[in-house]
Amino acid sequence: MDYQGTLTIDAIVQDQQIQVSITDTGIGISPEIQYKIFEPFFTTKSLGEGSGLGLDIAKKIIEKHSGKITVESQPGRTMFHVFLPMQSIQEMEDV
């Protein structure tokens, strides 16, 4: 967002899942590259400014917890949705 704009985080419980949505008012992610953003080492930043591993690592952590991450983007608005299954304390103790 280049140190400006608005970042909004929402969380809801739906269908035995928690959905966390992160929305920003940055420039957006063009449709031509949206399918690549979760690939390791993919970055749109200049050399030395990023490794291209952030979204790849985030996706792997979310999937390790049986969840998923999706993205919707258009100019001026990008939303990432993280879906994680709800577990009771008992279910967590059984693991």
Ligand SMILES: Nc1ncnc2c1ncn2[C@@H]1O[C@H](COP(=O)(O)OP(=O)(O)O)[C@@H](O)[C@H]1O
Second form
Amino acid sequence: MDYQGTLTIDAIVQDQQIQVSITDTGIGISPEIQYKIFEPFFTTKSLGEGSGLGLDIAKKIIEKHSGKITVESQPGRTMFHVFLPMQSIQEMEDV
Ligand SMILES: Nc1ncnc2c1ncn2[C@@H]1O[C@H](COP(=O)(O)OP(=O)(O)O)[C@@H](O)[C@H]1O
Ligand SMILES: [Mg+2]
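Having seen the form predicted on its own, please provide the structure of the form predicted in complex with this ligand.
What follows is the whole complex; the chain from before opens it.
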């Protein structure tokens, strides 16, 4: 968001899932690159600023917990949704 704007984080429980949404008011992610943003080392930031690993690592962690992450974006509003099944959290507590 270039150090300005609003970041909103919501969490609800629905259908045996925890759904977390992270919404920002930044420039958005153009449709041309949306399919690439979860790839390791894909970054649009300048050299030394971005690693391109943030979303790759986040997606891998979420998938290890049998969850998924989706994105919807338009200029001025980007939403990431994280879905985590409550079942696997329960299973982890059992370990
Ligand atoms: N909330 C966002 N708003 C706009 N672009 C984003 C957002 N999140 C990710 N991106 C795009 O996806 C790319 C990859 O993101 P990420 O994996 O976190 O790596 P990095 O932040 O190091 O570039 C970013 O460089 C940017 O182009
Ligand atoms: Mg990042």
